[in-house]
Amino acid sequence: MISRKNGLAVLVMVFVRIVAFSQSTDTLAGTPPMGWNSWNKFGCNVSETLIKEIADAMVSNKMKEVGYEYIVIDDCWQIGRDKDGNIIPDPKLFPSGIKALGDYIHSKGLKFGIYSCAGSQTCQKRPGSKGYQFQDARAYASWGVDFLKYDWCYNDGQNAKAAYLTMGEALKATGRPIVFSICEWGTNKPWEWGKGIGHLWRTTEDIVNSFDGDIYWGGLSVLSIIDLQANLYKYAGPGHWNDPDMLEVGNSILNYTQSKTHFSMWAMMAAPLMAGNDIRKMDKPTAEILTNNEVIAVDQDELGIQGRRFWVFGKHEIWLKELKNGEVAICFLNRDANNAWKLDYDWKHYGLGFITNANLDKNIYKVRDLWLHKDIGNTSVNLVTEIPPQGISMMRLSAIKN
């Protein structure tokens, strides 16, 4: 029999552990998560061999060095449940088991992510987690999972907030810090209720490999997604991010200019940077885009502020993002598919809008081009450049010390 004194000690110990775990989960995703997800390139063609090779590549091609860390297996890794309801990985595709695969990823200094769905089935009609949330969460934790992408197919009319809260609580109950990605497609405005439940939430339906124009039901282009996420900036911050979906950089359809724009705008929006290409076989231009550490630094800025549109001139836009130490990222976006933007920007005339800490009347700012990787002048003179069709010019402004 437990004495009253010992019982109180146990309760105190449990309370301390709960508080400590709550504090540890609160610090997850302090900056937008960075990694790789299998879906955009491979769909259901996942395997133990592929995922190990991707982990190897992330280390060897310098992606790990610049901040990518999560290797996430999307749908189709699971085939059923056993008599006790335990989820069963496909033994043909993952012969060593999921835990062994997670151990391999961890041995590379990376983190391991997996996929499930709030519905009775996943989007590819594999077993979903509805009714098995706590059981599945315990399995994921025992496998060493660090990230869960949780989809919304076959949801059977559930209340979205309640469904995601259930899995969020299941993950917390495991005692393992697991980043929780709410993949609800923005249907029920998760930005209004997702903070404290998940660490990131999809703001739109799925991205497709297109720069402009929507291709099929449920598929949105890069520019369409930017427009839908643009006004959600107030909901983003450390530990709770708006997620415009994974990157299509390196998947052939987007040209080099469009890919730079895609990557730059995701960074301006403080978006999770989840590569979706075959990183084992990247050409040099693709690798240079995905590993541009100066653009990544804008995305990963500690303030966690999502960039905003400052000005719209027809098909020309200016975006601003406040950074730590009084610095500012500015992006000139040319949405015109046919004509270059011959920019002649008078810094003092147009200013920096809503960035309250920036004063162009009192301070001169150094202007650094984040794609040329060099300082190109300062704000005492006009910025004169030509931006190609569907291209960008992305700068970082730093006050010059007198």
Ligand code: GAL
Given for the second form:
Amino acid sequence: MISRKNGLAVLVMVFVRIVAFSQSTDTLAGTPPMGWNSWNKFGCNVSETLIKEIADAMVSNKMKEVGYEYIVIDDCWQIGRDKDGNIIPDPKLFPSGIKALGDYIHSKGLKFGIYSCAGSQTCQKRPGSKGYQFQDARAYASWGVDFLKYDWCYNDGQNAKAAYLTMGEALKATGRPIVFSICEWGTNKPWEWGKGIGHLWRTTEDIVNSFDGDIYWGGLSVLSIIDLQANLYKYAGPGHWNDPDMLEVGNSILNYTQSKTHFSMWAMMAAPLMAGNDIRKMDKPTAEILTNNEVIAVDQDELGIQGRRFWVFGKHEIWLKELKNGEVAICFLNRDANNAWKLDYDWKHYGLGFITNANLDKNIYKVRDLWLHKDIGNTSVNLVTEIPPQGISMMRLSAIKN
Ligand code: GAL
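Having displayed the form predicted alone, please output the structure of the form predicted together with beta-D-galactopyranose.
What follows is the entire complex, opening with the chain shown before.
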């Protein structure tokens, strides 16, 4: 029999566990999550072998070193449910089972992500989680899942906020900290209700491997996505991020210049950085883009402030992102597909607008080019450079101490 004293101790323990747990989920994704997801490159061609090789590659190619950690299996890992409603992974593709795969990923010091859908079916017509949210969440937790991407196909007219809240609560109830990625394509303005339910939410339909042409429904180019996400800056912050979709760097349609622009702008927008290419066999330029630690540092800055447009001159844009210690990231974006942007930029004339913790009149700032990896001068002299068609120049400004 439990004595009064013991009963009180048990209550205190339960309370402490609840508090500790809610803290652990609430402090997840303090900076935008980084990792890899199977969808953009492999679609339904996922398997245990592929995922293990991707985990190996992430360790050996330095991606892990610069901050990539989640390996996410997207759609098509699941084939049905058993008579008790338990979700069944495809035994042909994952013969050792999902738990063993999670263990393998963890043994590499990485984290494990999986995909499901709030609807009755996933977008590829596999079983969705509608009606099975708590049962599925328990299965994920028992497999060691650290990240769930949760889609919106076949949603049968559910209320989006309620549907995502249900799965969010189901994940919390497992007691395992699991990053919750809301993927309803921005349809129901998740930026208005997603904070506290999930840690990131897609703001748009799917990215396609295109820089400036939109192809079909669910297919947006890099520039279109930037435009759709640009004004949502106020909704992002530590633990709750706008997600402009996974990266297309290394998927062979974007050229080197466009890929640098894509990656830089995702960093300026404090976007989750989920590589979407075959990281087992990357060419050198792709690897250099994905592992540019100075650009990644802008994305991962601990203030978690999403960058914003500062000036627009036709096809030329200037973006600013406030960083810790009064530093600022600045990106000159040339959207023009045909002409270079010949820049002769008077720092003081334009100032730093909405950035209140930095001032170009009071201080001189060192200017560091984040793609050349070198200091290129300071803000007391004009910046003279040429930005290629569809290219960027990205810099970090730090006050020079006297
Ligand atoms: C889409 C989603 C994609 C991918 C795909 C899988 O709805 O936006 O990122 O997950 O489903 O079927």
